[in-house]
Every structure is written in C-alpha cells, then in structure tokens.
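Single chain ahead, written as structure tokens, the form predicted on its own.
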Amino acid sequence: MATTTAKPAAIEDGGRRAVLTQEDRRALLRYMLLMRATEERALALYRQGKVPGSYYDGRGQEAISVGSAFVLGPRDRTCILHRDLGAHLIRGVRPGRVLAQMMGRAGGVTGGKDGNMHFGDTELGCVGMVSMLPDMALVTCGLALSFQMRKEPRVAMTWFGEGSTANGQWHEAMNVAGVRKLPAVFILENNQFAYSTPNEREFAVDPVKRAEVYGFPGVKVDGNDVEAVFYAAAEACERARSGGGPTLIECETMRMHGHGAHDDMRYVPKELFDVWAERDPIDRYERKLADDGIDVEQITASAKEEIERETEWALSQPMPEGPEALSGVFATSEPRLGDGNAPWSFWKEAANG
C-alpha cells in the first residue's frame, strides 16, 4: 500500500480538481517567505536576549507546513509542531502575534503564557502543542473521532518528526486511526536527525511503510517541493472526507538549523548541508515561479515590508500584568475551537459563505 511519488495526481471531486491557480502559487511563496522571515527575526530577538528560554525553528522545512496546511478548509483542525510556523500563519495568525509570543508579551497568541513553542490560537482551529511530540497524534485522533461520530466531512491534521515514530504513543495513535478509519492526515517530517541521531540509527524500516501495517495508505514526497506536498495532502484530505480513513505522508527534508538555538549541529557532516542547501524550498520555488512569469520580486518585497511592520508592532507590546499569569490556566468553560482561514481557491466559497 505504501507508494513513492514526487507529485501525486490531482484530485477529482464532483468535477472539481485540486489544481493550484497562479494566485494560489503566489500565496504559497508568500507564506514560505513569511515563515522564514518571522523565524529569522525571532532568532535575532533571541540573540538580543528578548526571547526567554531557547528557540526552535523550521528553516529548510517551510514547504511542508505551508504546502499541507494550505489544503485545509476553514472547519478543519490542526495540531501543529514547533517547526511548522507556516501552518499557524495560514490559519490566520499574524507574524507580529508570533513574535510577541516568543518574547512573552501581552500581544502574543496566548497573552505571554505558554512559552515560545506551546502556543495555538484555538479560535483559528489550532491546538496548542504538547511538548512530548507524538502526543499530538493522539489529540488528532480524538478530533478526527469526533468528526466521524458527528458524520461531519472534516479533517484533523498533525505534523511530527521521524523521531516520533519510535515512540509508543505514536504507534497507539496510528493503530486507533487505522482501526477506526479516522479522517486524519499525519504529516511525517523526516528531517534526517532526531536531535543528534541520524536516520540509520533511528529505524530499520522506512517509517512510511508502517502505515501499511496499520491498515492505511502511506506516501513519500519531496518535502522541499511545496506543490508536491500540497497535492499529496489534497489527496489525503479528500480520502479522509469521503470516509476512506487516514493517510501518512512522509516528507523528506533536512533540518538546516540545530535542534534549538543552543545546538551548533557539529554532528552533521558539512557535505550534507551543502547538498540540501542546493534544494532549499524557497529558492527552488522562486526560480520555478519566475520561469512561469510570476513577479517574485514583488512578493518578496511585500513579505519583507510586512515583517518590518509586524516586528515593530510586536516590540511595542507591553509585558502582561501580573494577574494575567493566572487567567486561562484552568478551564472555566467548555473549550471552543473556532474556524481558521482557508486561503486555497478550492475553499474560498465555503470560507466566505
């Protein structure tokens, strides 16, 4: 059942096809640029002492979160990993709110709480991340089970690294998803290292083949090709909505920064960096769009201006008042997950309606 493909076929759905328009393609580049620029600015703020704790980014992995989250509709739900800022941005979180969050400011996504990696705007359908990374796969199964029980054509999507696939919680999630044919999409980001442990010491069998063991399809895509990720995710979401159950998508990529800002990655051979630098997802996509006649310089300039405005706004935000430290810590009402943005043209009518 496991297959390997560079670009899955477009999806047929009642005469509609999951084909990206030129407007969609410009948006994909814009979100990748915003993700990288936001993270570069956050890293600079960390080095200035304005971001407490450590800092974790997803440089080199922008195509994965952007390409997959771009598929989702407004009522779908996400459990986002700390290296997938692009998914937050697509759901509607502004870069300034992310930067304020990193600095513990009142204007942050959770008002200065939850640190720089556990945040999620529930009003936009984003569940805050649990540090034990595979645990978000279990939360995703819970969301998907509720959709299935209510007979709602909705999808729950989550992201995790290949290191998570060695954890017992991950296997429990895959098992229940397969047994119940849950409408879930699992995005596996194989970035070559689980902290400092390389792939060859992580597993004896390619993780994507494990999907077949649990009774559902697994596919492997080039994780540095945003359109390949998009089409794989579109096919998986369509399968989930139509009652076909979950899909595991393994996206091959490379973590181009350390596990955290404190990690100098001295355990990674330089030649490996050089190989993957040539495959940078943003550089590749800029060249591709430019060859197709799209004004890449205008998109780049617009993203740069946006980050400048958002950074200025974030820095103007005050630190939260003391009593705020206790607000929202304990549940006082029924939790609510609201609807997020749905930028893909396929969903615009539903999102606006």
Ligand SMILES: Cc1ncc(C[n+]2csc(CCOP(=O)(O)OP(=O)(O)O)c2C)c(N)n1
Contents of the next structure:
Amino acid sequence: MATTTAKPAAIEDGGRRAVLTQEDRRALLRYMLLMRATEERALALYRQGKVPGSYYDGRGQEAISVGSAFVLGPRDRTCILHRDLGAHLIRGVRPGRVLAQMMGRAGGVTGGKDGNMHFGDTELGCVGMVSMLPDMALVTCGLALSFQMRKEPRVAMTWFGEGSTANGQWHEAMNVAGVRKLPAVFILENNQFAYSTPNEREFAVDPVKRAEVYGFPGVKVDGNDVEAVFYAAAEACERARSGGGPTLIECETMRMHGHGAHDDMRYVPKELFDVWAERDPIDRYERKLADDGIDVEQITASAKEEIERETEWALSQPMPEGPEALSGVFATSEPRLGDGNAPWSFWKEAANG
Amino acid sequence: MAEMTYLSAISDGLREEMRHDESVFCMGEDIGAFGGAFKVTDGFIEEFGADRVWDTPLAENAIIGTAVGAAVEGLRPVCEMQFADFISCGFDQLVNVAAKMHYRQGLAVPMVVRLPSGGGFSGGPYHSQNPEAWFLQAPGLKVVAPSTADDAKGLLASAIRDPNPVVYLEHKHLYRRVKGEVPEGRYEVPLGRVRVAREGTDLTVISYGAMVGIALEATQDIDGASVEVIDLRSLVPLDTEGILRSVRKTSKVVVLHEATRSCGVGAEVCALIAQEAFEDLDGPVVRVTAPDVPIPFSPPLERAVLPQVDDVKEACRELLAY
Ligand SMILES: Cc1ncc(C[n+]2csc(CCOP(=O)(O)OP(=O)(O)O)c2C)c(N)n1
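Please could you give me the other form, the form predicted together with the ligand, since above is the form predicted on its own?
First the chain shown before, then all remaining chains and molecules of the complex.
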C-alpha cells in the first residue's frame, strides 16, 4: 500500500503533466466556497421549513469532492454521494438547482421526484445516488466496464463514507473492479463516524488496506488538503485510463456537524471538533493561496454573490404539479448521459489540441 | 421455421441479438466455458469472446448493479441468475437502483435479468421458486414469462430491445419438455399482449409459464365443455383488455399459477376482473395456485404443493357446474 501526502510532483496524464496553474487553484477555492455557501444556505432554508424531509451535507469535507472531481474530463462519469456536493458543482450543476432540489421544487434536478442529495444531472454525466449505501459503487463498476469493453480511455469515479465499506455490496464492487481491472476510482471519505458509530466499531482493518487484498492500489491522503486529494486522484485516473485498473483513495477528514440537521452529536467528544476545526480545508487553502499572492477576498465575494442570485432563482421556482407523480415510471427511449464540465486547465488545453 | 426446444429458442434468441447488436452482452455465473447451469449460453464464449460472455464472480448484486452502470452508458446487458431464487441476493440493485432510475432521473436502463424459475424436479426450497410477484411491487420493472418456444425467443428479443429493466422468467421445467416451430432470424413478440392458447366459450383459464401447458392438458376434454386458455406472457405490462375480452365472452374464470397464492399475480388478475367485469361473471373467480408454503424437496411433497392437472380439472368442473 502506497501512502501519499500532499504531492505536487508532476503526474503524466495522457502525455500531459498534471499540474495546477494559479487559475486552477483559484477554481479549487471557488468550488469549495460555493459548496459551503450552498450548504449553509440550504441549512438555513431547512430551518425556515422550506426544505421538507431531512437535511444532510458535507460542510468541512469540501476538499475531497472538489479535489477529486476537478481531475475528471468531460466524458468521464460520476456517481456522487451525500457529502459530495462539490463534485456536482464541478460537473456543472448550478447551485440554484441544488437548492431547488432540496426544496422539492420543479426546477430541482429530479423535479421533486427525489429529495436531498439523491440526485445526479444525467446531462452532465452523473448517475444519481440511491439511498442504499454504497450501491453506486457497483453502478460505477458498470460504467467503467462499458469504457473498458469499448476501449475508451475514460474513468468512472464514485465517493462513499467509511461506513459504506462494511456493506457487502462494497466488497462485491471492490472484487469485481479488481478482477476485471476496471477503470474506476473509488474515493473513500473517512469522516470518523458512520452516523453515530465511530471507526473502532466499524472495522477491524483499515478499509484502505483492503484495496491491496482485492488486487489494486490503496492510497491514504489528507482529506482536508484539496491539492493532496487532487494529485492522488490525478494519479489514479491516469492509471485507470492507461489500463492499470482501479484505485481506492482514502481521504481522512472529520464530519464537523451531526449526521443530519436533526442530530445533536452527543456521541462526539468535543475536543475532536476543536482539533479538526484547526484543519478546516477552506481556511487552510485561503491562507495558502493568499501567501501565494492570490486575491482570495475577490473569490470569496464573487462566490457569495453567486449564491445570493442562485437562492433567489431557487425560491422563484414553482412546486411540481401533483399529476407529475404518475409520470416517468417507464422509459420510452434510450438512455442518454451527457458530458460534464471539466474546469482543470489541462482539459481546456486538450480541447484546444 | 425449425423445431426447437424452449431452451434452444432462448439460446437462439440471445445469440441472434448478440450477433446483430454489438452492445448486447451477457453476464452471469458459469455462463462461459461451462455454458451456464442449464446450457443456455453453450458455445457463446467461443463465438463472442470472454468480454461479451462474462463469467462473473458469485455476486448477484454485483451482476445486476454492474449491468445497471453498463446499461445507462449504452450497452445492453443480459444477466443470468443461476437460479431464479438467487435474485433475492441481487434484489436491492434490481428494485432500488434499476427499477427507480427512470422515475427519479429520467435515465433509461435497458437490461434483462434472466431467471430460471419454477419447480417440479426436486429442487427444494432454494431452487424451485416462482418469485414473479416480488417484482410486481417494484414499479419500473417489466416482467415476462413465456410458455412456448417461439414466445421464449420473441419475448427475449423484445426484452433485450426494451429500454427498461426486464425480468425474464424462463421456466426450468419447460427447457427440454416444450418444443415448437420457431421462426429463423430476429423477430419480436410484443410485451403486454396475451396469447389465446385455445379458443373457447364456456370458461376461461388464465395462466402463464409452465402452467399454460397444464391448463391445456387439463381442459382439452372436460365433459365436452369449450374452455378458453389465455397465456398472459407478460405480467408487467399486463394486457388487461385481453383478459377482460375473454372474461366477457365466457363469464367464468379460473386463474392458475405455480407461484404461491397470497398477493400473487392471480390475486391481481382476480381483483381486476372483480372491479371491471363483475356484471359479466356467472360464478366466483377461482384460483388454483401453490399454497403459501416453501417448495418442499421430496417428490410426493412437491407434487402435493404444485398445481396438478387434476387440481385444474376439478376447479373447472366445479365452476362449470356453478
Ligand atoms: C444500506 C444502508 N443502510 C443504512 C443507511 C442509513 N444511513 C444513511 S447514511 C448512514 C451512515 C453512513 O456513514 P458513512 O458511510 O461513513 O458516510 P457519512 O454519512 O459519514 O458521510 C446510514 C447508516 C443507508 N443509507 N444505507
């Protein structure tokens, strides 16, 4: 098992070097800020009674979905889970559509058919999660299988918490990915707790070690360091594209709030929050970029402004009409997954030849 | 036309679709070099290669979940459950992932899960089940159950070309017992249309799968009565018009299936008739089914559970005399 920490070493990907330009680094910060602002706004809407059902988010874990999804190309595919809003945003979903989704509005990604984080914009190459964890790990294997069978240098990426790694379907997915050497990248977010259950009651063996027994590399990174996550994901994607098979990346982090908005976190020792608050991925990255002479305040202000606009848009969306509930059970045409956004400058260069 | 067994008709249909459409591939346990537990894919790996005839690990959720991912990305997987019973181990992927995908996010999932189902050969409680009713409670799945060789091929083709997840029940007892003329080349039998297996005017027996043959045998001569036999072929979508047309003609109905009784397909058909054709009836709608027990192993016990020709005869006689 290889263990990687922040590794700004160049990585070859399709003959190009995986390096982050200053423009990329600004984008990484912007996506993390957008993720947090969207989720803070959604939580406020939940407290105002505008978000029905329950509320879950990934505040404090922004570096993971942002750092990893940033690596993906337009034709790569994703199955994004419940604390990974950053990946949706990077693929190109507008924050307003996410807020509308949370509120069960017609303008939400599922048009009110499904709630909270159970969505994926198929136009952007995302297959939306189902609540059963981690079922999407197997769907990810299937996406990767289709790339492999068609000999296309594409990658399927999915995310899940460490709690998911106890479920049999996770093991089925790792085994299938290992046996067939599928071009899949599995991002494991170890945020210390599965709902209220701490690591020591979840597993006897660190899940990242299991990658090796399934026949592929497992890598552990600091999940609160967006660039460390990025470089680990870039290396994994390069391996997948060149026929080297899957990678499991464990990102160590901490869930900085309850499992959902209803959870008072009585089971979490307070000192743990204090320790992890010091490592907040956004604060850390802001300091780092400011030290490098990047105008962080301008990025923060523009993200804030964007969320204001998007919230207004979401609130202006109507609720769906009742009869809509009866439509769409069966398909009458072929599936269509579109291409996603790929903000990393690497892909822009690739597009320009 | 060539005479084929039900089993070779399924093989033939699958092979034709794979030859015609590169995106069709099959996956399942021991379907490669061994040709499948029942030999449906015998010779496939030689013709299509190990990629398109994927001998999977023993992991039913993996088979179905991986198929979902491949299907949404444009392939057309045909999964084999070694025995229908093992669908329970892949149930979550089928009912929560595959079935709801289109409703939740408008994404079609064109895949087929083949289930060798049914009893009659001392398979015991884990190799004899008829689990079709489980799927009727999972909106988004289509469910078909052929009873003849030409339907087996044509319905499989329709299932493969359909943009939805289709559960295809192939009855093990029919594999080598049922033979018939099967058209060459590709053709479809549309989903959602009953087949009138025999025309009649005095009573209708409604059935599907292996029980269609039992219905025909039991009613070929019941005191000179003219008995119509309807083969549902497709349980979802259900041809309600086809059912009601026959009920209105004969006014007496026996619903027959091999699966257990409570909340089964028969219950659904009975409820439909009670609501839509009450005034056309000349007697109670009668069900002949397995009782609500697991399928036992020992031959006399199994015979006592699965509907027999005499059970059907008796039910028909009573209803004709009503
Ligand atoms: C199969 C399954 N069982 C139970 C649940 C209910 N549930 C939702 S999230 C969760 C905890 C998940 O923990 P983890 O995978 O570590 O992710 P985290 O929520 O910590 O990000 C549970 C038990 C579920 N979604 N799926």
